[in-house]
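In C-alpha cells, the next block holds one chain alone, the form predicted on its own.
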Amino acid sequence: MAKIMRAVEMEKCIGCYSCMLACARQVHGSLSLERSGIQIFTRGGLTAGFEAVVCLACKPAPCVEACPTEAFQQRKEGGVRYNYESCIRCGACGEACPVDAIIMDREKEEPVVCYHCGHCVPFCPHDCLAMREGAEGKRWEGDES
C-alpha cells in the first residue's frame, strides 16, 4: 500500500520552515513558501506551537468531487493528483477542502495541494513528519466509517 505524509509530532516543531521550502522547490519548482503543499502555523505564538496545514488524503476527496473539469483525480491511497492542462483554474477544489489545505497560488493562478510524496519529510530537523500507511475506507484521519 502506498503511504500518505502525516504531521505527527507537530509539538516538537519550531517552525524552521524548512518542509514548506523543500515542497516548493522540489516539487512546485519556486522558492516562494505560498508554493508549498504544506502550510506550517503558529497557533499564536511561539510558545503556543505550530501545526501544520496538509492534505488529509480524503477518500473520496471533496476536492475531486467538486472538480469541473476532472483536473483532480482520486489517488487509490488517499490524496490526490493533479492535471494543470485540465484545470480551469475557478478554485471549486479550495473550496470543497474540509482543512483549507489547497492554496490558490496568486502568481500562477492554479491550485498547491499536498501530493503526500514525501520530499517535506527529510527535510524536517525534528522529525515532525512521517510517511505513513493510508487509511483504507476512511475519509480522513480519525473518521471510523
Second form
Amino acid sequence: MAKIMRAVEMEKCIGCYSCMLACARQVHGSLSLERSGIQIFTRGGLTAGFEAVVCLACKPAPCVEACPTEAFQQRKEGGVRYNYESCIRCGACGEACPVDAIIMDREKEEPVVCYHCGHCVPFCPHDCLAMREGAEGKRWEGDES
Amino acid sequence: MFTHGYVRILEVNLEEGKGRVLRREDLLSYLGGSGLAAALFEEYGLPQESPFHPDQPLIFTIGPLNGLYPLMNKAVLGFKTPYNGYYVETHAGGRLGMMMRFADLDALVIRGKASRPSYLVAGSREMSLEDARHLWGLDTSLTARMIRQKEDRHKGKRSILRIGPSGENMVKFAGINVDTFRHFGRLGAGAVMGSKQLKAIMITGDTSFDLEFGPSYQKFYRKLYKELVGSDIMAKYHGLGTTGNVLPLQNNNSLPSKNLQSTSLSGAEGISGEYFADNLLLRQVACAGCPIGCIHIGLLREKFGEEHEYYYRQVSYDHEPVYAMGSMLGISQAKEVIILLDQVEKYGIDVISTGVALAWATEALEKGLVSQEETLVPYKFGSYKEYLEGVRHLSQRTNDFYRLLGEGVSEAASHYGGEDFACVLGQEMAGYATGPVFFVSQAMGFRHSHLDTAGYQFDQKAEEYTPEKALEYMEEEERYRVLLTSMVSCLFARNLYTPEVLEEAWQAVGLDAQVENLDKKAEEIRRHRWKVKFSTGYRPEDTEIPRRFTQVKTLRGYPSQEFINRLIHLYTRSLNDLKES
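Structure of the form predicted in complex with the partner chain, please, following the form predicted on its own?
To see the whole picture, the full complex is given below, headed by that same chain.
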C-alpha cells in the first residue's frame, strides 16, 4: 500500500527549510520556497516553534470535489493526483482545502500540493517527517454514502 | 541571479523613496558577498566623506551559491564604518540570505537619508518606504513585532532587519538585529541606519527559479547533504554550540576575564556550554537553508511577584556573547548572562564591544581614572545589576562619559586615560586570549574579526610557532575565507566546503563557464577588497596593540612585544605590497 507523508514530530523542527527546498528541487525542478507541497512557519516568532502545513491526505478530498475539470483525482490511500493538462488554473482546489495546504504558484499559475512521494523525508535532519501507512496514516475511514 | 548570467541590484534612494533595478553582467567576475560588496562600494561609496554622509551606501549582498546548497545562506553588508572611518564588512545569517535570493536581489544598495523615520519593504514584486515614526524609540523586539503585524503576508518567507535605541542614537558600535537573534553586530552598521532615519528593512522572499542544471546537481546535492548531516563534522555546532569553547579556553589560559586582567575565571563552569545546555537551553533553531541548527536559545524563568508570579526571557547565547557578558565582566552565573544578553538584544548594541566597554569602565573606576559621577553606577566585576544599567546608559548616551564610551573604548581611554588596559584590537576584542597571533590577526583583519584570518587557531595548533609561519597561515586562511564569504557560505561550513568540494559545487551549477579558476579569483578578490579599504585611508602600519595584551598569560605564555612587532611588520609589508600591485 502506498504511504502517506506525515509531519509527525514537529516539536523537533529547527526551521531549516530543508524539506521545502527538497520538494521544490526534486519534485518541481525549482529553487523555491513557494513551489513546495510542505510549508513551514512559526506561530509568533522563532521561540514559539514551528508548524508544518501539508496535505492531510483526506478521503474523500474536498479539493477533488471542488475541481471542475478533474485535474485533481482522488488517490486511493488518501490525498490527490494532479493532472497538469486538465488544470484550468481556477484555484478552486486551494479554496476548498480546509488546511490551506494548496498553494497557487504565482509564476506558473498552477496549484502546488504534497503528492506524498516522500522525497522531502530524508532531508529532514531531525526526523520530523515520516512515511506512514494504514491506521498510522490517521485518516478518516468513514463512508458518507 | 548569477546563474542567469547577471547580477540583479536594487538601488534605493531614501530621500526620494524610490528605487531602481539594475542588471549587471560586468559584475559577475567579483562573485558575490565580499567581492561584490567591495566592487559596489567602489561605485557608490564616498571614500573621503564622513560615514554619516547621507549618500554613503549600505550595501547588502549575497552570492552565486546562496540557496543552491546547504549552508550557503549568509549575507554580507559592506559600508564605511563610523567606528574608525574605513570600509569594512559585517556578516549575518538568519533568513536574510535566503530571502534576498527569493526576492531576486543579489545586492541591495541603500543611499540617502529619509525625511522622517521610515522602514523599507523590498521583495520580488514590491518596494516601498513606509512611515516608521511610531517605531522610533522602540526596542528591537517590539519593532519587529509591529512590522510583522502590519505587513501581515509571506509568513516564514520574510526577513526583518531593525535597529534599537543605540542605532538611533548613533552609538559607534550599534548593530542591526536580523530576524530573531542574528546580527550585523560589529562596527556600527546600526548607527549608519540610524543616521539615515531607517528604522527597519523587511525583505520578502516570494519568487521561484527553474533549476536547469540536470541530474548531476541533484546527485551532488544529495551527496553533500548526506555528508553534512550523516557525519560528525558539524555536530559540535548543534550540540553544545560555540559555548562548548568556554571550558577549553578556560583550561588553556585563553578566556579573557575581568577586562583581560586574567585569562581564566573562577567559577567559569557556571557559564560553560555544558551548564547552559543542562539548565537553560530551550531549543536549537536554524538559519534558513542550514540543517545544522546552531542557534541556541536559552530560557530563563524569573519570579516577579510573591504569589508565584513569573515571566520568562528567551534569548540566544553563543561563545562571544557569553564571554562578553560573562567572563569579561567577571560574571560566572549563566542566568545573569541571559538577563544581560536580553537587554543587549533589545537595545540593539554590539554585545562584544559593549562587554569590553563596560569591563574597561569597571577597571577605570577601580583605578580612579573615572568616578561614579561619570559612570553613574558603581560597576564591580561579577555584579550584573550595574551592567544592566550600563547597557542602557551606553545605548542612550546618557552623559558625556557614555557619549565618549559610545565612540569606542579607545576614544574614552584617550580622554580619561587607561589606554594600557583598553582591550581593543582594531575594535573591542573577541573572546580568545590564545596568544600574540590572535591579537595581531584581529587587530589587522579586514573586519577586525577573529574569523578573518583565524589567528587563534594558529595559536592553538601551530608546531612551528614563528611570525613568518603565522603570516603564511593568515594569508592562506584569508584567501580561502574571502572566497567562502563571496559565495556566501557560513564560515562554520569551512570543513565541509573544502577547495575540492567547492569546485565541484561550482561546476554542478555551470558557474565554471563564468569563472574557471576559483583559487586565482580568491586572490584577486582579496587584493581588490583591501584596495577598497585603503581608499578610505586605512594604514596597516598604524596598528597598535595595547600593553595589557603582553601583560597576561595566554596559551602561548606572556606574548612578547618583539614577536608582536615582527608579525605586525610582516603583515603590514604584505598588505602594502597588495596596495602597490
